Structures are given as structure tokens and as C-alpha cells.
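Just one chain follows, in the form predicted on its own, and it is written as C-alpha cells.
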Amino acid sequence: MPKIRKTKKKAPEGWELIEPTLEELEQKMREAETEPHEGKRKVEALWPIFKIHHQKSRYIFDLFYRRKAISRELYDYCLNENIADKNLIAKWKKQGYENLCCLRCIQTRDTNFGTTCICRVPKGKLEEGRIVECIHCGCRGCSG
């Protein structure tokens, strides 16, 4: 099984507690990358990768900020080793972005009209019964 660590820098105390979960998510990522994409739209092939990337970052975020189960040193180690996305976590700490699915959904340059993605619109402001699906990551609504 491949290791997640990339550098020879020694992992901080507590790494052995989160390593099995991170390795499991890494294995899922490898499966998603090698999964055949025949019959899917070009963007749909990337959706599982975005989802697993979000899960991994959310796992580290929840352990540090919500459950306070890991140390600051271990949290910084995960960010510096790119195990979790530090830019996405930085957005989660801001009001209104607590449930953000990916950074592409808030980048205005990726949309036709210079606005954010449709998944950022609150469900109450959408038409009744309309199914929303983000073209970037497959999210069905991540607004606060």
C-alpha cells in the first residue's frame, strides 16, 4: 500500500491515529483516477476526485477545529504536506462558506456571467422542484 507521506520529515505525534483513514481515502482516490470514463461527460469523470479531495480536507478540518482531536503541529504538517487543501480550509473558516464544496464554485472567471456557481444559490431562492447540479464538481447545493 502506498504511503501518503512525501518527505523524509518525521510525522508528528498522533499521525498513527489518522493515517489509516487517510490511506483509505488515498486508495479511493487512486480508484477514482483509474475508473473508466466511457459514457460520462468530460466534467463528470472528475467529480469523484473532487468529492474525495473534499472528504480528505474536511476530515482534517473537523479533527482540528470541531473535535480538537489533533494537535496544531499535526494539523500544520497535513497542510504543508498537501494532504489537506489549505485554501479550501481557509474558506471554511469564513462565514457563509462553511459548506463550500470546492474552490472552483466561487471563482467568477469560470462562469459565463461572472457570477458564482449555481450550487452556491440557496435552495429557497431556486424554483420549486428544480434539481441543481454543479458542472465543476457535481455538488447539489453547498450554500449556507
The other form holds:
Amino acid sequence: MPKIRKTKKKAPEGWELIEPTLEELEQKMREAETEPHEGKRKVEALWPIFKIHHQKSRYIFDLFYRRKAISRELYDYCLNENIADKNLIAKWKKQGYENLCCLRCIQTRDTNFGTTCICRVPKGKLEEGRIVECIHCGCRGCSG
Amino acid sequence: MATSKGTNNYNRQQWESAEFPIACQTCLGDNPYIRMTKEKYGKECKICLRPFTVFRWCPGAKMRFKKTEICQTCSHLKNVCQTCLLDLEYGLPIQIRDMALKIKDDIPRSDVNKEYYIQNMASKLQSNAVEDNIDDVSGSKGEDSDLLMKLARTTPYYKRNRPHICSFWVKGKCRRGEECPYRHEKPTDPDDPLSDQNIKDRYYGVNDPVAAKLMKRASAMPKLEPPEDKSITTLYIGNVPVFITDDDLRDHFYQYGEIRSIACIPRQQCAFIEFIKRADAEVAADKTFNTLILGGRRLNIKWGHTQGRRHTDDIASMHQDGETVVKQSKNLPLSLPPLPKDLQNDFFNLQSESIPTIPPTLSAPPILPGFSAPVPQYLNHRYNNFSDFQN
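Could the form predicted in complex with the partner chain be shown next, to go alongside the form predicted on its own?
Time for the whole complex; same chain goes first.
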């Protein structure tokens, strides 16, 4: 069934061009939500959710800010309908956070010692050539 | 907020709360900067099952996070680290330490008995600043604390802090690969007695396989056998620092018995000490073998040979003249080497007819400084003849 609209308004022009990709992403998200948890760690089961969420927001963000392929009206419409995460995009506009994986990884209140997630450490500073997958979203390094 | 861990205190035993863990150096790790979390009443003590403050920290890169396992009361009772349950002074299992220091500690083990005992001790510990058992443990530094010192490690053993073995990898199913924080190594042999250890057994000092292994090693340590020849009361002491004098040695060894003579040879970094009684010499050997450290160096104690054969170089050089060597029979004390022919019947030292201005005793050969053993006069004479007598 078609996705529930938050506002009564019709979609602005240009919507038909982006709609197929968004529909695909929604489909992926549904699959990720219904996947069985066998063989995965408890935290690992949630990683695809965060990844697809990031992808959706990234798509809209790129279209508007990078490629300038959609109008502000359409962009605002997507944000209002919660197709893209406006808080995450707000971070992407800041210097140093352009590739931020998810909002959980910069939340210092979630950690024991009030730090950010290990995926926020630039690879240059992380010695030993060690591979990290952060527990929140499975990110392998989203800065630098 | 009646559900918070701190609130329901009415009619409850006072749960333990602490400011800092009691931990040994190995458990804390090599990094002097540690971040530690403190959780009030985080877990129950593995021994007394009361809630206590849990501290958790990372003891170094690539180490697993360690946390306190037993409460401070239980750790005070046995003077052990809260995490590894090894003695704080020696780093040895409780069983070994108690055996060596002969500590008889009757902590009850069954439910109510144990709770009652621990509760009492906890309140005692809180009221006095002085802990009773600590006195017992550290006060009586018996002879066997020597044994403990020998068994104890000198440097921290960080292998204890390594992560556990990845059980998925053992089955071949580890999906994490490089990122896996657990060890990808062969697990230890399940038949090995060291693999089934139990925290309660380790704490009460009963049935501890690590302790058994250490005891075996202790008994296999090199021992100094007293020589068969019962008349030997001389100990050879090697690795003597140059500045140690006869008096230093005398000061130390007189406690074992009367000393007949001490000969110190700084150039050889050795010394010989002769006792009057054989029993005293044996006691001295037992007590000092591999134990005595003087002037910063561990002295190498061995049994000496009989009187006449103290310096084997000496003997060798004395026989170089091609004189007849008297064959030594096994159990008799070795005889002194024979005199040169012209001196053999010279009982009154008539050969050197001129009366020496300096009596022979005082012209003790400069080759042997400090050699204070009573040397018969004719031997003095002979030493002077030997240029190749080396020290």
C-alpha cells in the first residue's frame, strides 16, 4: 500500500523523478526490518536499519545540496514527511561531520566516559591498523 | 524512587560501598592512566553473595575489561586482590600462601554460617581501622616467606588479562574476523587440571590446581645436599661482592653456630666459612642456599671440600713438581700433599738455619690477602716457592 502521507498536501513537482528510488529504499528498509536474527549478534541485527536510514537521508541531501536537482519545496516536503532525517542532515552541514554515520555515534551521554563512538576517530589517529565496527550502527569510521 | 538500588535499606544488612578497588598491579595493567567505572551495588560478591561496589576498567590495549569479583570484606579477610584473588604481596594463590605461612583461617563455607561470619567481620572491619587478618598475614614473616619470595613473580604477568578464547573461531564460525576482540588461538587442553578452576575453591584455599602445580615446582627446586663426608663443615660461598668483608659474613653466619674460620677471597669473589659443628653448617646451608642476598647479590652457597683441598688450583699447582701423589681413599679425610724431599724430615725447620728476622707467620704470603686460616709454617714456606700459584 502506498506510504502514509503526513500532510494533506499533494507532492510538489519533481516528486515523480525521485519517487522510484525512494520506493526502492523503503522496500529495502522493510526487508531489513523483517529479517530473522539468526546468526547475528544482538546489536548487529540493527545495523542495516541505520545504514538504510543513512542512505535515504543521503540521497535527498545530495540531490538538494550537491546536485541541486530538486527544488527547495520538494526538499522541504521530504523533510516534513520524514523521508529524510532533518537532524542528521543538520549535522552533515557542519565541518568535520560530513560523513557522519548516525546520530547515536556522537551522543556522548550514551557512553561510560562521556566520549563519542570509536567510529568517529579518524583512521590516522587509530593505531595498530585495527578494524573497528562500532556497536551502534556497524560503522567502520565516519570521519577523516 | 523506591526501585533504585540504594533506597531499600530498611532492615537490610548494610550493603558494601567502596571508594577504590583493592587490586594488584597485574590486574590494573601497564597503563598508568586508567579510566574506571564505579557501579554501586553492581553485582553480588562471588563468595559472600552480598551486593558490593563493582569497579571496571581496561588493563591495557587488546586486554579484556576486568572488574572486581569479590567484595572488599572478603578481600580483606584473605589479603587478596579483588579481581584475581591472588595475594597482594606475593601474587600467589591463597592455598600456597597459607600453607607456607601456616595460616589456619576457618572461614565457614555453608550458607548461614558464612553470612553470619562475614557480616560480623564486615562490621569489625568498619569499626577498627586495623584489619585483624592482615596482621596475621604480614606480621609473621616466618622462614617460609623465603619460599614464597622464591615462588613469587618479580614482574607483572599481563597474560592473565588477555581476552578469552573466541569460541566461534574454535568451531570455525567466527564471522567477525579481524575485528573480533576475542583470541583466535588454540584453546587449552580440557584434560589439563588447570582448566577447571573454581572461584570458591581458590578463595578457601582448597583443591586449587595452580597451587598444586606450584608446590610441585617448589619441591623440584634445586636443593643443596649435605656431603657424605661428615667431617666437612666448610661452606663455599660464591658471587660475593668485592666490598663484603669477613666481618660482614661473620655477622650474618654467626646465627647458625660457632664459626671456626672465615676466608674471604675478594679477587675470586668467593669465601669459605668453616663451622665448628657439622649440624650448624647444615642449618646454615639450608637457610642460605639460593636465599641469602648480601650487598645486592644472591650468594651461591655450596659445600666446601675438606681442609686440605680448599683450593683445587692450589692442589693442582702443588702437584706439578712431579711428586708422588698419594692416592686418596674414599672416606678418609684427604691428606695434605707430600712435602718435597728435602723438607720431608725437617720437623724443626732446621734447613733455614739463619733465624729469620721476621717470623714466618708474619710473612704471610701477600699472594693470599685476608686468608686467615691457620696455615702451618712449612706450608707457608712452600707457598713462597710457587710463582705460578695463582689466586
